[in-house]
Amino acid sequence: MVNPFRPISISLSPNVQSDDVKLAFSLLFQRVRPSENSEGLTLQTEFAKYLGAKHAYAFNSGRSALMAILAAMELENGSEVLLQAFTCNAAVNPIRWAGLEPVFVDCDQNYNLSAEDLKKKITEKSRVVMVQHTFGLPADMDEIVEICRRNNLILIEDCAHSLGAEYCGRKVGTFGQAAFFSFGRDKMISCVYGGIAVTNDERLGQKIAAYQEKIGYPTKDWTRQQLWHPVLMDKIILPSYSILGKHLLVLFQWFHVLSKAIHWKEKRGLAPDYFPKRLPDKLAVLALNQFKKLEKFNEHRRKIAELYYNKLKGGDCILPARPSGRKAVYLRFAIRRDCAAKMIKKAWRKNLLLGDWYRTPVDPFDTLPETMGYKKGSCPNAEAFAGKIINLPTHINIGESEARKILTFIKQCK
């Protein structure tokens, strides 16, 4: 029987299935000594094997993984890291926390870093290019790799959206000197908070390993917050979302039973005390359980994306391009429409919780731009897209019937 109070949602722990809920609940009551990290080591081994990488190191977030990579590179204070606008503050903050300077590059029509604008933004202080495969759509790696080679720049891949995506038959995350992935609550696989850093460079790998060893684990209370998330979301919050659940979510976060995806400090450029940390063993168990389902998840995402492509082509929505030689994974299916903000509000009133990544060049919208170093007008494409973007869900809990309800709404909404 369909629950009328449960929303069709793009986020709110979208990957969670019954086996994940049972596993999280059982882990809440298991005792694991902080020094025991066998599951974390297994995750690292399996992840490296999957990518064909020599080294993989698990952390409690993609932010922590990026912090480890930047620390291992030992860059001079004030060195420039070029990254695209149309991103999250979680990608920018670790750069500034490392004493480095973010330089924002505009994005192309597919929301990825513009190679043309990248060439214009390189200066004598530039040391790193960080390329983001936005929404699981691989960036133009041939040209970006060549630009980095010609200018002696280090390449880091931000694969938070793109685990399993491929460019010319090669998995993203294997093109640069290092890459990082996220296992956040709404990423390709999820353990609520988590991430991993990968590299094929032996010296870099040793330094990341030393950094990981030094920083230790988050508190037990923090880990418990994350374990409660899939349980409470699946059993209490989502089933009653439209009448009570959304208020319960706020209360659970207010009383620190559940965590928020982004701490208020991050919106001010400050670091919460739980970054950087290693990935707790219990969260590694959740990540491994999801990792086993990755190919099933990605095939499902492609199937739902294909439905969106077929039913929305020829309409008044701008759809993501499908360039040849790239295998996308569609974390979200992003469309553009002039009346995006109005449509999203209407959809929410109908219990269709569509997404708005990203409403500003550096999201969330209430992030203070001056703390990120973004200069208004420097990335016109990113600024224009931010006012027109609508994200459609593709995750495993969105079936064809739910996708068709969304399509009907889009076609009827003016």
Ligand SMILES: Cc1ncc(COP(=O)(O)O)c(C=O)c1O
Contents of the next structure:
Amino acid sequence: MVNPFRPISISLSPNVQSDDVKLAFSLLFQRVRPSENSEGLTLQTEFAKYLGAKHAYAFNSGRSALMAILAAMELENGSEVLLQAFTCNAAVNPIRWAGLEPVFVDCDQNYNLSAEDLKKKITEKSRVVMVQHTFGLPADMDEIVEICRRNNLILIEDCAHSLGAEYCGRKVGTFGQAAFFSFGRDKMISCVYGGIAVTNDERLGQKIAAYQEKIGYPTKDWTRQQLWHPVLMDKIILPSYSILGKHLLVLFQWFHVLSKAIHWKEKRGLAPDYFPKRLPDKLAVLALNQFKKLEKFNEHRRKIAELYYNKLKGGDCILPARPSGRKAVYLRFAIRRDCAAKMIKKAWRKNLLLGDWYRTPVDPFDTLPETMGYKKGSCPNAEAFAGKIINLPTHINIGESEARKILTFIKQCK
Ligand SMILES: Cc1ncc(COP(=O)(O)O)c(C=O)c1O
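The form predicted together with the ligand, contrasted with the form predicted on its own above:
The complete assembly is shown below, putting the previous chain first.
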């Protein structure tokens, strides 16, 4: 029977299934010796094998993984890192925390780094290009790799959205000197907070390993917060969401029973004390359980994306392009339409929780742009898209009937 209070939601534990909930609950009451790291090591080995990378190092977030990569590169203070606007402050802050300067490049029509604008933004101080495969749509890697090669720039791939995506038959995360992935709550696979850094470079690998060893683990309380997330979401918050659950979520976060995806400090450019840290073993167990299901998840995402394509084409929404040779994984199915914000609000009132990544060039919307180094007017596409973007869910808990409800809403909403 359909529960009328349970939302159709893009967020709020999107990938979690009953086995993940049971696992998280059992982990809450299991003892693990602090020195134990067997699950973390297994995750690293399995991940490296999957990607065909030589080294993988697990951290408590993509943010920590990026911090490790940048520290291992030992770049001169003030060196410039080129990255696209239309991103999250979580991609920008680690650059600033490393003493480096983010330089924003505009995005192309598919929300990825524009190779044209990249060429214009390279300066004497440029050292790194960070390419983001936004929403799981692979960026134009031939062009970007060539620009990096010609300008002697290091390439880092931000694969927070794109685990499993391919470009010309090759997995994203294998094109640069290093890459990182996220296992955050809204990502391709989730352990609420988690991430991994990968590289084929022996020396860089050794330095990332040393960094990982040095930073240690987050506190047990912090880990417990993450383990409660799937349990409370599934059993209490989501089943009563439209009446009680949404208020409970705020209360649980207020009293630190649950964590927030982004700490308020990050919106002001500051680092919370749980970054950078390694991935606790208990979260590695959750990540491994999700990792086993990755192919199934991605197949599902593609099927739902295909349904959206077929039903929305020819209408008044701008759909993602599908360049040949790119296998997308559609973390979110992004469309553009006038009055997007109004439409998302209307949908929320109907308990359809659609997404708004990214409402501002450096999201979330209440991030202080001056602390990110973003200059208004520097990335016109990103600014224009931010006003029109709507994300539709593709995750495993969105069946065809939920997707059709969303489609009906979009078609009827004027
Ligand atoms: C584009 C992008 N890069 C990097 C990150 C950082 O990943 P994490 O949340 O695991 O720190 C995120 C997630 O918030 C992201 O959306």
